[in-house]
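In structure tokens, one chain follows: the form predicted on its own.
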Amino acid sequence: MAETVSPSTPALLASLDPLLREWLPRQRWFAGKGAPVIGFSAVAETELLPSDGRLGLHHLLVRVHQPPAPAEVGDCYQLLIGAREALPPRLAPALIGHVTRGPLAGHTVYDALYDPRPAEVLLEALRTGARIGGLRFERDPGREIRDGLVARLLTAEQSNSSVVYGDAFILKLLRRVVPGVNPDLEIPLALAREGCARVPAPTAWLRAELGGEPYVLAVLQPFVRGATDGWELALRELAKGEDFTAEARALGRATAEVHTALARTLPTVTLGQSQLEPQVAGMTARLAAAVQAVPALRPYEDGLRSAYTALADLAGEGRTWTAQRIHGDLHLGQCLRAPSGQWSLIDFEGEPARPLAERRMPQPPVRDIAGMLRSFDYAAHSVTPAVPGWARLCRAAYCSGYAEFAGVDPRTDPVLLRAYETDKAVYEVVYEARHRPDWLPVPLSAVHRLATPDPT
């Protein structure tokens, strides 16, 4: 990809370099933890507010270089850098550092999304359809964006950052960006055209064209006022000992509505033996790597592999399946329940660590379903004392709700469901072993169940 920079960018980035080396690895959305940052290269820089006033605002796309990747390779991150002569106490959590040289010498720089004024500059640019440098602020002309909405940053984000504007809109700013068609904009736009109300329709979005390649940088959608995400709601009901099966059934129906709408509006493909072989090979390879990384998996290796060989055997007998565009990373935290009881699905970016082309590939809908079933299991293990049978009842209700709309119960294809749930549980084992060892018993309990040919 060609690097597109303004004349001041090399000096600006050079002056920020020592500050960013310290600040970036501490951010929750930074994916390169565990390896040192050895340098930066500029992809693009756009001045949104000049730094000769009280407040400067710079939009940066920066490539971060870390070993063992080659020097010319590195993840590209989107940064919104604010510059003030002095930082008020309310912005202390946003501090990046004090600049001693270069274009911003004498200024204190910080993550500008914490500051309502810079965040409101973004909304105004989206509202007016501005073009600033290489940035293209675009909007759906049929949807109104009021001016004067006060911005506030949501602090619970993980892989991206979100700003709420007056409880009317939410802007998701992608942090690690890659060229190409991003499903986080592509799929909600497609569902809006299809009239699917289960996904908030994009109101506006920020894009850039760099080196002849498109980048999606941010998406603005309606904010669901008073909504609770499915994870928080499930834990709340668990803590009270309340039944969650009605919500699980409604969530299953919502998932089926989204899958059905996606199958109508975007291409589907048929998976036979030749198409399924690479998927099974990938599952098998991930299992082998996981066993090497987590010895606790070793006693279950043969049983888990049988989930994949059983699927390959079915395909060898001539069985086929339909693949389509799906959510790609579905779990309780990706679902919102409005005060009306309506469930919505959000965050269609897929698993950010996977290549974009892979995230946009048609997949069997059961991959989403398996992710949600695993999420019920995680919720059940998150409260003490445990509620016996809670996850099993929720899993059954979710599948029943899905069948009510889709006309097909995922449990009627147990071989396919077991293979995808096994693949998810194996991934979870590796993740927990590396990042949250105390949680390792949760996926290991699923591994114990899934290693048998007929898991219940």
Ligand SMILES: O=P(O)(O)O[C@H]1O[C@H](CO)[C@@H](O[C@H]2O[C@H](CO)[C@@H](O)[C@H](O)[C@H]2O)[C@H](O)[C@H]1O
Given for the second form:
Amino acid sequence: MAETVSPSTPALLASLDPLLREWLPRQRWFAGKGAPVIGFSAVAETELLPSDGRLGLHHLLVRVHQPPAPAEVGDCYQLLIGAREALPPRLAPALIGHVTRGPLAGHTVYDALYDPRPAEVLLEALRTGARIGGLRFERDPGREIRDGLVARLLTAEQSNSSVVYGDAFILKLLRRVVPGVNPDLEIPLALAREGCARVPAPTAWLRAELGGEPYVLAVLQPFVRGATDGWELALRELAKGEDFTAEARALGRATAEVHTALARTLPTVTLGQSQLEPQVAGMTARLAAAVQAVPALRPYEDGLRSAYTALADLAGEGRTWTAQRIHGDLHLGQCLRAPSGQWSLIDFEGEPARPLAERRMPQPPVRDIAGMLRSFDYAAHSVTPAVPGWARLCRAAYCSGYAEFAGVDPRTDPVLLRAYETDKAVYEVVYEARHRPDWLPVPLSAVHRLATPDPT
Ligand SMILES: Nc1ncnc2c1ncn2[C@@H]1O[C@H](COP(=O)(O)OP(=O)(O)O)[C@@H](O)[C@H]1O
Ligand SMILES: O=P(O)(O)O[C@H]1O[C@H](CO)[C@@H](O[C@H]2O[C@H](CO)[C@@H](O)[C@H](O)[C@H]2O)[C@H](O)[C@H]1O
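Please show me the structure of the same protein in the form predicted together with the ligand, now that we have looked at it in the form predicted on its own.
Let's see the whole complex now, leading with the same chain.
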């Protein structure tokens, strides 16, 4: 079922089908690794460069069919397919396969983001505000994009794919796309409007309107040159036995700046007992599911649940909290330190596995704070021997830095903080059991601490 098919590339997807079945599940960003791929349907096919020349470029949005989900609710992925008569050896890692039938018969197809020339076609389309088929390349007219910038694909392990242009810009091409307003564009645009310098301001973006629904497909931002992410930096300092509290304090301040700007520019709501109930119910249900999935959690179940009931009790006594738009998936890896010492926060997509509507809901800012506190703990427990004292100092410095700017110290609400930290640690236990079993002791050490009613 094709919702929009450009007449210039009929049946392209059908001819790629056997190659994509083999290639797609091997991609790091493919989220459906648990079930076999049994077919595809085209959501949109757009020709960006015709394949009759030396180099063809095709933009595809494909719905992936994976049992037991019905075909029409399969995840939708964004692909950029390059087509050449022969693939130069430098592009071998990008190979998808050799096409034997259909419009690209006789061509070798590959992931075009590995190839500077097609990636530069995308930048040029953004620079000129092109409209091609259903694709809308848009830009902030107030921000300059130089032409002739050379593209290189980032090879980091990512949920999406990013291309850097001449160390001036970075384009994040979303891989699994969903209809609706994407917070990865919405939040940085809102922060830029507020003049918040902690987040690189979107310079341009790619949108599409498909079946009457809006999609955000890519976002271009200034590239922070020579940056190190917080996780790398923390591990480096730990290995040297260095103090990290000055950076932790600066990170606390940066988080507070972002939260303050978001509370000014996007809606906030008051959470009383009736609004908090579903939050607590969600935490409790996630804990129950986690205990089923990871039996090592069982001895701690009652202790962990007490973190949630303590919060529900406070709400029952009439306490209220303010919820606002937040980062939603904050950890040290989402913080970039420029050589100047300035910290930026990136990747406002939220936890990609959660539905978009949930990711866009106002939440207590402590959720981000809890994510960062967990991250200091992670760093300290990922080295041998673990250095819990290092984490304690960083956590305290981070909260102080936050309080200095926001005027509120998260430690003054220990019940709320414990509940959100517990929810994150439970999530991490499941994440590690699934993806990195060797890391399981890291969140389990926090579970041990959080399961006691008065954690320090
Ligand atoms: N503005 C930026 N400047 C420099 N590097 C960046 C910038 N934005 C992202 N990066 C780099 O790209 C990586 C992936 O970006 P991210 O938004 O986290 O993508 P994903 O959602 O795919 O994980 C980051 O870990 C960081 O190294
Ligand atoms: O960055 P993602 O959105 O893909 O987040 C997932 O992977 C993270 C690991 O890469 C994981 O983060 C956990 O490990 C980090 C160290 O590798 C640590 O800094 C985080 O605090 C910890 O939660 C994250 O939970 C997962 O969603």
